[in-house]
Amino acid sequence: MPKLTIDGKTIEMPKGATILQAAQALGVYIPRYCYHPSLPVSGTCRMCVVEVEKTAKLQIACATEIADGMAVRTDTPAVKKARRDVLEYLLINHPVDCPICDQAGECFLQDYYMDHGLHKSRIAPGDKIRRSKRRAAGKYLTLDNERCILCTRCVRFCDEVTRTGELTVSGRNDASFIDMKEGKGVDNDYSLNIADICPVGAFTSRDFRFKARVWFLKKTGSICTGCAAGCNIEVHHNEGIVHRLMPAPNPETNTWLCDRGRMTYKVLRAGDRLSKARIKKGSMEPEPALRQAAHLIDDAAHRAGPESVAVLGSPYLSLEDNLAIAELASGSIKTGALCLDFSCEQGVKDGILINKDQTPNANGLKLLRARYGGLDQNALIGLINSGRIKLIVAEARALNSLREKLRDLSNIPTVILALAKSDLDFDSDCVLPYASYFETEGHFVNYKGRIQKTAAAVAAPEGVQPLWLVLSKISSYTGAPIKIEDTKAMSAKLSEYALGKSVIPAICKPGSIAAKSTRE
Amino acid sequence: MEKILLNVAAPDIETYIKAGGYRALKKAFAMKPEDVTAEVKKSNLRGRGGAGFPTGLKWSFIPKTNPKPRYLVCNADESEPGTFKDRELLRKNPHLLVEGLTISSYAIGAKQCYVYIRGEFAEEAELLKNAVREAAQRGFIGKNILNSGFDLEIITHRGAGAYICGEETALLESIEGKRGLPRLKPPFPAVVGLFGCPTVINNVETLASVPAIIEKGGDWYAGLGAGKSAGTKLFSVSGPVKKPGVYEIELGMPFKKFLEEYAGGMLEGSVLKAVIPGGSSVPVLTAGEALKMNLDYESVQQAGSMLGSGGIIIIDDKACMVETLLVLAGFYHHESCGQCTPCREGGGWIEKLLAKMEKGEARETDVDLVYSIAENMLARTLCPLGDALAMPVMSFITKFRPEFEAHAKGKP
């Protein structure tokens, strides 16, 4: 392997490895714009240049390969100075409106200006070159194009990853500018990286621009329930507000994050979440909303025996809350019509990131079909369609899923625990909230059998509490109580039942082989 | 003295065969390719599009183990003002062009070849296309050319009014039906060139430089001209002189017996003030430091600036250096593909500024500042545009400091 210094310090690389990747390797940061890790290098905004003993031109180290013996400084008077004046050349038509601009606080150029730059500007302000602003490029992103620097991430991005190439350059020299191929916005699945990897204010997400300074924002280590793909992601909230998901990432899930799984958090949104419980279609505060639900439960499983009460497992839901659904349908109701068959075609869909299966813990509840049994699918709808089921506990979406094939639901009373109004695809006579996965820890497995948990970034609304804990609530309340008050036992029981002792250790906090983000 | 690539005045077959055309095919069809390569580097042959690289030297670049097809494209996407040379030669020799390009592919082993040749040079595509086709009629291109079994196909791209298509990278850009954008170097063209493959490229002088090579030898070539510039050299000279026009001579003459005895002398009134001798993209000379010169490579760089494509622009005592300099920052400006950043953005200042100080309404510091633009484009560029625009902008003001601070003042 090729042997080299940066700086006076020695590293060896394998061949084909650039000087800024040996740098990286070393801990130099080498500013950069257009070089991203993701996308192919282009070479032309001229941030990166170092150096290289023996040759008389500054080199660029995002394209200039390693070599035996070479010797790379990163901080002679030469580089201060090219760093310096592409700084100058990137600021002359940049309208500096940092003040309102969404960049502002993760901005390269403000960074950079402040790092490397610090020059007085020379331009007369009447020369700027005054362009575009506001521009609409799709469903989530606004384009600037006065702020730009051309550095065509965003371009290498739609023609490299997404392959969908919305976007390009028009025009020339200085009249250069990004521009959408027919007019039209950028119409792909992960779209909003884009505003992600711009390192300027040029694209900004139509969905955060305004809502907040990044310099407040606090940053969590979670994952995305959006799909089975379990894409680590870093929940950005502030005030216990939720502003945009993220990506972190890490090899073995994700370098991007889909546009779908960042709208996830919109679910917190006031509106459409449930913070009350809905009993007879009145509003209820949870906690008395519990003594109805296990009174329901408690009635059926008198009126008709406790094989009459179906529960249902999710895969929407964490490890933690379907084996509470297990344990209160086995141990508290003592049913043997428990579902927890929820699986279906799992792989990437698009050979990127979005999977087959929407939802993020089918693997789960396999986990906990392993050790609890109960009834297939079709078992299950053939006894509902029978009318031999008198109640059904369940949570929304996985009811949802399973309406197709269900004949009437409306004479079957339902205990169903639910996120959001829009999640409630029938009616029900009660309706408890839960705390979501950006308000309470929980396990996923995803579709490579990784198992991955989800942190508590925000508070759940006042009352609303995981579901585990519902669940656990109401069967205190039955009088059969599943005896999972804390944390501690429901962490207890997961490792015993769920996971097995010795597969906990092998639980991968979100990000923690790669914590680093996109922006780079 | 004998001319070489300007011997033959009249574009068709039967006038350049009289003329002794198409020799230098058969001679070199009884060589090896190599040995063909070898001649051409013995002549001591040099790039004349303007880097002046050594030809054969080019050529032995290209790996000898890759299978992939081979390619030659001809550079003659001639558009440097000042530099107008390919364009005589492809009106009165095309089949100049044609054998040297047959030979040269023959060397290389390309059995298709290229000539990119420059939009607005309409007719001298006809021309060529004519001369490709009467060629084809002979059996001079074509399959199994005279018998060799070695075939040809010449292909003739025409431009769409890009000054960078010129550049090589961008120009393989352009035929690959790509925008013409430089491409990063390395890997230089030899190794993965058009369509991913190994290519040379020449400019047209120098393809139209090879048959006479074959001909008479590489040592009789290299006997021309003087020392490390062998050979004949077409110049083309514009300005206020009694004769402009293109003219091949030896390397090496004396810049001032040139002016004189080939351009004709300044016109009646006007005074020698300064010369651009290689093109527009080289450093200004002042008369003093031109008339010093020869006409070769080594000479022109001694005096200060480079021998290029050999357009030689004459500038004289009425010329504005502020407004001379504005139409060529307006150029380079212009032409910028805007990729990297120093030439993106610098050009376009530049020439705001210079247009400022052409009308008197520049801030005093303006020159220092245009000055100092300059200075960070140079050799800081992805190609060698950034450097085409900076070096005349510095030298200009190096040379001719006096008119620019006048024009700074308001007093222009």
Contents of the next structure:
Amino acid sequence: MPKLTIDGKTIEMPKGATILQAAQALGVYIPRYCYHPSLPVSGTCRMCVVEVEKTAKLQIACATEIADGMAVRTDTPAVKKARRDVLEYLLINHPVDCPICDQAGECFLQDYYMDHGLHKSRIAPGDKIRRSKRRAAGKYLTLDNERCILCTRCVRFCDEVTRTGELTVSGRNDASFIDMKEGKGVDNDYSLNIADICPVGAFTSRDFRFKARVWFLKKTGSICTGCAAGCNIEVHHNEGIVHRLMPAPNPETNTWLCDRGRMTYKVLRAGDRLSKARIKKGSMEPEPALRQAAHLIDDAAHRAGPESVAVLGSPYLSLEDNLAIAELASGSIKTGALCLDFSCEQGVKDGILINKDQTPNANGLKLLRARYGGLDQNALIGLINSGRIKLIVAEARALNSLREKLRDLSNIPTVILALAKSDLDFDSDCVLPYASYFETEGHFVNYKGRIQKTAAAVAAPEGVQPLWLVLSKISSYTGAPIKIEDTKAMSAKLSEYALGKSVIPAICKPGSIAAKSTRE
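Same protein, the form predicted alone this time rather than the form predicted in complex with the partner chain?
Single chain only below; no partners, no other molecules.
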């Protein structure tokens, strides 16, 4: 392998590697605008110039391949002057709107000016070229051409990643600007990644604009529960409010994050988020409602026997919550009408990230079904349609997925577990709220079989608890407790019944993500 030195440090790198990649491996940071590790190299910004021994001109580190014996300097006077000149050129027409720019705090222009610039502009503010501002560039994006430095990251993303090609560079010379082809917006399923990779705030998220200053945001590592991909994410939050989700690149799961996944946090602030239980007579505090749920279960089991109570697991719920559902059915109610069967077609459907399986934990249910058994879907549907089921205990979305195959449920009492009113497309005798996976921990198994863990970034509404704890309390009120009173007891049961001790070390823990943000 070629061996080279960078700023006096020696390293061996595979043939074909670039100076920039070698520098990153050594921990030597070279500033860049157009370069992104997940996009084709363009070499347009010239910010990453370095001095290579025995070479007449400065070279761009992002596109120059290494050679054996190469000696590179990243901090010579010529390099520093070149960076200052590039910055001055980029700032000639850049608006001085940092106080109102959403990129403030994450802007490469700000950072590099402090590190490499600190020069006084030779252009009066009134002489700057004005360009269009606040252009709607799709459902989730706003484009401010005045801020753009033509790094072309956005164009390359649409051309090479999504292959939708909505963006182009129009005009020539200093009149060039990023434009939308034929006036169409950027409406691909990954559009918000463009706001992530834009280094200067030309593209910003319409969802996040003016919601919070980034330096106030706290970051919690977690996973996306939008589909079976199991993307690693960062939850950005402050004072108990989640403001945005960002991808946390992991070679095992994802580089990017789809727009649908980014919007999963909306359930926390939706107007129909459930913070109170609901019964036929109206709303009720969660704790008394647990007694009502236990009463419905006892009443059905007493009148028609335990087998008349159907309990349905859910591919939308964590291993912990589904384990508690299975324990409630087999250990507390002692019904054989337990269904953990939600097999889905899995695999990447768009060649990028989005999975055919739009549930996050169908594979997790397979682990539990191997332990608890139970009915398949068709058998459960047959029991319900035959009239032998007198009560259904289920998570709302799981039951909704079976509705087309079920007859009218209006005559069957139900105990429904739900996050939001929008999850309910029928009346229920008892609806119990539970904490979302931004508010509690939970394990999920993605389509590759990788076991990962969500993290509690913010607190749940007062009185709202993790679903497994809700079910544990219901079991206590029925007189047959499943004895899962705390996280320690749940972890022990999860290890014993679902994961197995040999699998525990493979779990991706929140905050363990080593890769940098997609902004770099």
